[in-house]
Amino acid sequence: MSNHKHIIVSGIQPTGNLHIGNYLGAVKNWVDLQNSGKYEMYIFIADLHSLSGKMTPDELRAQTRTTAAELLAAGIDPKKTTFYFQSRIAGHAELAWILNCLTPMSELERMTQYKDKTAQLKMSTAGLFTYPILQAADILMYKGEMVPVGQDQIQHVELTRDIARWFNKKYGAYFPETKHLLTETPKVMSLLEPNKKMSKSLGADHVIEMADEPGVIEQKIKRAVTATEGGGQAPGVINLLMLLQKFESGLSFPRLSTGESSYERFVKAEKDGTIRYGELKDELAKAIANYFADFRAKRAELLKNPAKLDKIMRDGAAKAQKVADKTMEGVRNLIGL
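Structural coordinates of the indicated chain alone, per the form predicted alone:
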């Protein structure tokens, strides 16, 4: 019986404080996979990728540190997961260049995220265009076998698999053909425009950050849209009920004496028309605030102790670098460098 643990690689850009959409869409799943003990985990902060955006050097430096603290506070355990800053690992950009030389431009032109980002920024750079190749290098550097993704990221993982095939065909079998690990990622919608996905780009009041204090959470949820025009269940109500279901463990009494959960009670009330949206919002605000109470405390502690945070990230980078060095030695030998 094989003791091999499948290798999982994933990362996140340091583009701002993490919000509950990031948590339910990625971070919680990483922690669950890590704690299952079934996988060899590599989680990185994609600071090289973030250069394709608009942050200043000072903003990038500060946000990279904050994102590291937030992921650690959310449960990423450096004893169980190799956790590091992408830019600290020599070889990522080198491997990306080598893979650039194998990837047809036509494959990059069809990437939907490239089209979306170009439209948002109203400009295009070579970095945005070749972004998926650096992403492939990030994964293949650690011989990543699986990448946990939602539906909208499958295309990038498929390209990584294709790039591995092109490399193996030209130089001999070396990289695994990475597969996507499709995860259940609840679609968290904007509080004020529940027909749009929760995103900081819409504005601060559209999102609940994991670090928001209870009073801030309460005010944001009070302003959340519930009733909208048109028949059927309102998207804002669907969103609030889904959030209550995900975070009701933060309530002191998530289950009533009847055995019903808080979520079940509000779903029933919504169906029979007796729901009080003010009460739902109060309950949800308490649930989210309590759920992330430990997170807020750990985050604050890490940000107050930069030496401790720096050591964690240095140690993670040292572990990752050993693997990257071995991978790049093999790549160079195969391609003739």
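Switch from the form predicted alone to the form predicted together with tryptophanyl-5'AMP (TYM) and print that structure.
Just this one chain is shown here; partners and other molecules are left out.
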């Protein structure tokens, strides 16, 4: 039997503090996959991708660091996972160019994220357009076979698979056919507009950040939308119940003496119409606040020690660089450079 460990690659943009959508859709999965010991893992901070947005250099510099500290505090272990800043590995941009030359424009025009983003802008850039190609380069650079992401990234991972096929067809088998990997909660919804994906771009009150203090969490959840007109199960309630299920281990007493969990109790109450949303919200706010207590402490500790953080990221980049150099040598040979 081959002892090849399957290769997992994923990344996150440093556009803001991590929120519970990032956590339940991606980050928790990364930590669990890492700790299973079954995979070769590459996790990076997609700082080059963030240049397609509107952060200032100072904001980008600060937030890249914070995002690194947050991923470490969430459980990414640089001894088990190659963890680095994308921009430190120059080959990503080089490989992206090579893949640009294989990708039809019509395929990029189909990308829903591109269409959504450009619809809100007066002027779109080539960077926004070719964004998914850089993402394909991020993945293929490490020959990523599985990419754990949330639902909004599936299309980009599918394009990566197509790009790998186009490359292999033209130049000879080299890249794997990448697949996405989802969690049970690939699309966490906004607190205020529960028919939309939780995203910071909707506004700060739509998301709960993992670093939010208990009082802030309580306030945000209090304002969360629950029942809507028209009857039936309201999307806001479904979202809050799902969050309770995922975070109830943060409660001091997640189970009643009957053995029923807090989540099960609220689901039952919702079905028989006796649910009190205020109670559900109190319970959920407590669960989330406690669940991330350890995270908040570790995050603060890491941010106090920038030299340590820098060293972790430098060491990670050195590890990634070795793999990237090997991939690029193979690519250049195949394509005739």
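All figures in this text were calculated on a predicted structure; none of them were measured in a lab. Residue numbers count along the first chain shown, from 1. In this text, the rigid core denotes the largest set of C-alpha atoms whose superposition between the two forms falls within 1.5 Å.
*Rigid core fitted, then: does residue 219 show a CA shift of 2 angstroms or greater between the two forms?*
Residue 219 C-alpha, core-superposed: shift of less than 2 Å.
task: Verify the C-alpha shift of residue 263 between the two forms: is it 2 Å or more after superposing the core?
output: No, shifts by less than 2 Å.
Spell out whether the Cα of residue 149 moves at least 2 Å between the two forms when the two forms are superposed on their rigid core. Yes; that C-alpha moves by at least 2 Å between the two forms.
(message) Rigid core superposed, I'd like the Cα shift of residue 167 between the two forms in Å.
(response) Once the two forms are fitted on their core, the shift reads 2.6 Å.
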